[in-house]
Structure formats: structure tokens, C-alpha cells
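The data below hold one chain only, encoded as C-alpha cells and taken in the form predicted alone.
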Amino acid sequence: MSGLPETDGLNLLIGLLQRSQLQLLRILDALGLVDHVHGQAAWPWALRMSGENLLLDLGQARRLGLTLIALAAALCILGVGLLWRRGRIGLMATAVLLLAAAPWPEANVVWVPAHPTSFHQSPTGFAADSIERGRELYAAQCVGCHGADSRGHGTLSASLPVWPPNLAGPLLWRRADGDLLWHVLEGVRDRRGARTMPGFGGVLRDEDAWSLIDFMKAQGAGESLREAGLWTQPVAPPDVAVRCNGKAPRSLGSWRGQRLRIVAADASDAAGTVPALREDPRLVTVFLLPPTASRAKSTAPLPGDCVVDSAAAWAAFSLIAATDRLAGTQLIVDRSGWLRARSQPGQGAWRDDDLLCRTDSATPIAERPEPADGLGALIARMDAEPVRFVKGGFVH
């Protein structure tokens, strides 16, 4: 996505629209004016404003922005007209002309059907344990139709009235998390009302459905990396407990605002040690121990100051990094908490094409000279090309 000021403004507009709807729902909930569905306040209307559509069609977003400006100006003019009797008729006519001349966007782009859960937010924090629970549920409930790789080629796919969608594509990021929850628990129907996917509300608890969504996102990120060589949609690192120098554990997500380097340790010995890495003030380094290096089985020194000791974390990072051999892999997380770069085992210096969550650039990667400090170049580019807000998901 371009870094032009206009595009930044449109992203800001889309973000404000989403947040304003969420705040409205919270106010209605505080006043006791809405019901609760699946554990959270239910959106009370059949339609909502669509940030995701506006992001895909920036022309319509631009028209909406100009229309809102015209609407605000018309309201100001009407306010002045109410106070100034002599010019009231002229001011009202001006306000009407402004609204008539405004470039109103297409209603079907701005407004989309909503579900009661459209603004529900996941309580899991995209935790590694939740992803692992979702893996088990997917194998039990979903793999027959959606396939082991979630691309819709399960053994039952051909017998269904509608072919299952490809969950490894951008679908999960173009839908609000709450809408995904609704589809999992309540099912999916086509435009004529015929059911195309059963609901699993009678089988899954709400927390199970959220875990299933976490797994599908993690697997989708890995499948994207495997097929396109990129994380085509931004993904956060799975949240896990981290122990640093004997202190009380803290969550990986608590470092938001700082860059992280996550290093998958080698399982060559019981401690899961890795080659020594130099201290770097630009990054907090967190070592991820393989399951065979559990602290419960070894009294050897930890490989670094901050360590993750969780089989679920190792499995979740392996899933997102699209590898069965995670040991030696390094991952960079930006200040906003998004996975941005990956270094392969034994690679050595960081390269520009290690940036796997990136914007388009006018200069092809192959034509850029290799900098002396590859990590420094990656950090500079991450800071210059931040992940931007989408809707119920994110885009970059």
C-alpha cells in the first residue's frame, strides 16, 4: 500500500469508521439497550459500515471522505442559518446544494449485512495454546470439508452443495473476527437462504470457536508463506509466556512498542542452546526452546536472558513460519507487534528479501545493493513501511 498522504488519510478515515461503530455499541451496551450473544454485546442492526470494502475500493473511500466533509460543512451552515435570520434562506439553499453536489459513495460498498457478533473481539490474544487447541478442533470438525491445508479440498468437498472456500487465501482477513465466529457457530447460508455450511454451536463452546479461528489464521499465514514466499496478510506472533533472568513470566505481547528477535534454538543438546548472538540495543531477543529442551528435563544454562519453554509455542511458530524444521530460524517483530522478517537456519547476514511482510516498492528487491548492515536496513524499511489498519483485520 502506498505511503502517500492521501492514502494515509483514507486509512485514518476507515479506522475512525470502525472505531466509531465499536464505541457506539459499547455505549448502547452500557445503557442496557442491546442483548448479549456468545458472551459479548450484540450488534443490533442488520447492516454495518464496511471498512474492508472501503479499503479494497479506495475510490469509494475517497468519495465517502469528501461526502462527510460536505455533510459537516452543510451542518455548520445550517447552524449559522438558525442563528442568522436574514440570511437563513440563502444559507439553507447553500447547504442543500452542498449535499446534492457531494460525491455520495455506492451504498452497497459502504453498507454490508451484519451479524449480531460482527463487532465481537477474540478473548484469546492469539495465544499459542489457543492455536494448538484450534489445531485439534480443526482435525476433528473441519478437515473433511476444508482439507488438511485449509484450501477446501477435503475428502467430502465434492459431495457438498457449494465447494468450501480457500481459507489459506485472504478470506479470513477480509472478514471481521466476529463474522467468522458467527459462521463457525451459526453456519453459512447463500443469498437464497439455503444452508451451505452447518453451524457448530451445538458442538463447540465460544472459546473453542475462537481457538479454531486462531488456528485457521496461523495456518493461513503459513500456507501463504509456502505458496507466495510472503505473508500476504500480516500476522502477529503467537502470544506465549516468556521467562527473563528468573523473573516472573511475562507475555510476549507485553513488549509491544519494542522490536523483538525470536530465535528458535537448536535441539542438538538437552539445553537447546544456539550460537551466541551479540547484544543489539535495537531488539529484544527471545529464545524459543524446542520441546526436547524442556527445563523440567534439563538443568543446563538457558541459552539467553529471555526464553520461551512451550511445546505449543514451538508448534505455532512452526505453523506460521511454514517449516517442520524451525531450529535455527530467526523472526523479527516490529514495534506494532507484527511479524515482518524471517532468516533461514544457517543463513548468516540478514538480506532485504528476508522482509516477508512488506509493501510494494518502486525499486525491485533484486536491484537494491546489499547494505553492510542487513538487519539495520530491514529495521529502517519496517519503520518506513508500517502495517496499516484495515477493518476487522489488517493490510500492509
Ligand code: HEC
The other form holds:
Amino acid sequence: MSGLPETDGLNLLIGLLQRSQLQLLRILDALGLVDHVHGQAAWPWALRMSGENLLLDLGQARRLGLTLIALAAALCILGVGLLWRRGRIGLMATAVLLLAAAPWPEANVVWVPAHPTSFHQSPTGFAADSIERGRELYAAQCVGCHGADSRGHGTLSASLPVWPPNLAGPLLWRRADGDLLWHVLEGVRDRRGARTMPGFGGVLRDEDAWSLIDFMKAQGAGESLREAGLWTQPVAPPDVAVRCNGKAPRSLGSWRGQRLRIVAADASDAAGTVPALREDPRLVTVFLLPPTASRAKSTAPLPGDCVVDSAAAWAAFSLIAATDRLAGTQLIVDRSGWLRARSQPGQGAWRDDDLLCRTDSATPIAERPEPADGLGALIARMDAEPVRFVKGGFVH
Ligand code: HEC
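Mind giving me the form predicted in complex with this ligand, seeing as the form predicted alone was just shown?
Time for the whole complex; same chain goes first.
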């Protein structure tokens, strides 16, 4: 992996914060001590520990890390003190000194306001069907203020007290999914408590709001590709049912741990006239069938062993790849389940520029191994630069 102990340490710390808070909530829920809102256990406090702030302030993250280590050591010392009567006073004094000497981080960096849904998890699995449902809902409920491209330039925007934010920017990734859910269903208020965005809890069901969040993420990825030529925030491939060699369908997400190559077939592939892609032991190849070909599927031979035959899948992948001509596009998903690279129709060999989701561009090129082909180079780079810090500062 990459030689960046600092980012790895931060990843670990942020993961620990997230998991311990989630675990605490689960225990409280199992004991029946918390209410349920919007389908899941509600976070009972007005504050939670923040991952996102620590990402921005490495110094505070370091302090928190050291303080947690001091806290753990103090607890161990106190434990020993309980067993060893004679040394008790000395041990207790050491524990107190340790805690006093710990570099406690600033409270307002570590603690941030929480909503009851802050730790809610999306049940949709980022499924293509959910994204497409979100697309319809967005057009019906949100487009007037947020605009068709979600950049905030809707027809009503200018008349609002606060301009809607650019949802195609990093905002959606900075927030925990549960906080986004709260904002969509309960609305947004400014610091003085005045409503800046209406809540849609009366119109939308919980699963509708999750679908909207899926759609906004997919659209945000497409917009960033359009504008910056990159997926500036990591995005997963929409989950879809894949059929391999006529077996029962399995979900695309079930290949997590292996690299995937997703190939958008064109009508001629589906008719078997274009030579199939060479098998590649480094990747599992999955073909997306275009909606028109899928209608004629009963007669056309399939382009490969594993195929996806769903109009929603085609539409959702088109959204993320920012194209209305998906046929011929190839996408690569890394072992952790992130979309990382794209090659455009008719492009030929893979190039370094095809890596669209880069998390650590600082890795010196000289340090990278020198693989034989373009795809090998991309794979080496993807593996050397794993995606970090996602969603509200927390790793997925
Ligand atoms: C009446 C106009 C209006 C409509 C309709 C509207 N929004 Fe908003 N939305 C806003 C404004 C204004 C903000 C910025 C609020 C702020 O930052 O105080 C916002 C903020 C947001 C945010 C960012 C919240 C955050 O965490 O900072 C999301 C996400 C969002 N809207 C989603 C939606 C979705 C989804 C819909 C449709 C169901 C929708 N909005 C409909 C005006 C609107």
C-alpha cells in the first residue's frame, strides 16, 4: 500500500470513531433505550464525534489520537491498580498525570451537532433502480430550486433567502448520509433557526429520500466528470443484477474484493459481430446490454459470460459516465468497490489519464512499478492509491 503512515493513521482513527459510535447506538437499540425515526434507531444526543473536522485539521486529529492512547493507558493502569492494592495510590496518580498531560483536542472540533438520523445507513445499496427512482423524484420535487444539473440554478433559486448549494461539488461527500436524509425529510435551518429549505417528510417516504441521495451522488459524479474531467469524489458503480453463464443473477457488489471491468456493449456486440474482448485474469468482465438490444435479447447471442440486462443500469451508468452514448465505454472498478477508470468508445489501449478517481496524486511516478501494458499501469496505480476518507469524513 502507499507509504503514507499519517493518512493511514487518520483513516484508522476516523474508522474507530465511526464504528464505536455506531456500536454504542446498536447496543442502546438492543436494550430498547432509543427511539426509532425514519426507519432506524435514532441517535439520542445533540452532539456526535466528527470525522469530517478531523480531516480538515490534522493537528487536532493527532491530538485526539494521542489522547485516546493516553486514555487507554490510564484505564489499563487503573485496572492494575484495582488488583494490586499496595501500588494503588502510585498507579492512580500516574493515571491522573497521564490524562492531565494528554494533548486534549479542542471540543468544538471533535464534537459537532448531530441529528437523530446522523448514523442512519442507506438501505438501497446504491442500486441502479434506486438511482433511477431518485431521478424521477428529483425532477418532480427538487429541480425548481436545485436546477437540472444540481448546481443550484433552478428557476426559483433567485427568489430564495439563501441560494441553494452546488450539490455537484464536495458537499454531499462531506456530509454523513444520515444527515443528508435529515435535511431532505426535515428541511434545513440557518443558525437562527429560520427555515432555508423546506422538509419533504410529508411528501416523500424514507426510501424515496434515500433514492434521491443516490441520484444526487450519481449526478454529482457525472457533473464533476463533465467539469473537471475527473471523478473528484469517489463513486461506486450502481449495483445491478448480473447473470453469468445463465446462472441465477448475483449482484455486482458481490464481487467486492476483485477488480471489475464493465463494458457497455453496443448493439453489434450484442449481435455477436464484434470480436469479444480478450479474457483478462486481472479482472472480471461484465457486459452492460443497451436497452434496445435487451429487447431483442431472445435471439441475439450474448457478448460475454456475465451480462447486465437492465435499462435502469444503462441509464445510471450513463449518468455517472456523463454521456448519452455509453456504448463502447469501459469502466474499471477497484477491489474496494470504487469506480476508478474509464476508457472511451474506440479509444484502444488504456492510458494513465483514464484514471479518473485519484486520491493520492502525490505518489511519485518513479516509485511506481513499471508494468508492461496500459491497463497494468492503471491497476498498479489504483492499488497504490486506494480511496480514503469517504462520507462525512468516514471511510465507507
Ligand atoms: C424551495 C427551494 C428548494 C427545494 C424545492 C429543495 N431545496 Fe434543497 N436546498 C434549498 C436551499 C436554499 C438549500 C440551502 C440551505 C442552507 O444551506 O441553509 C438547500 C440545501 C439542500 C441540500 C444540502 C443540505 C446540507 O446538508 O447542507 C440538499 C442535499 C438538498 N437541498 C436536497 C434537496 C432535495 C433532494 C430536494 C427535493 C426533494 C430539495 N433539496 C428541494 C432549497 C430547496
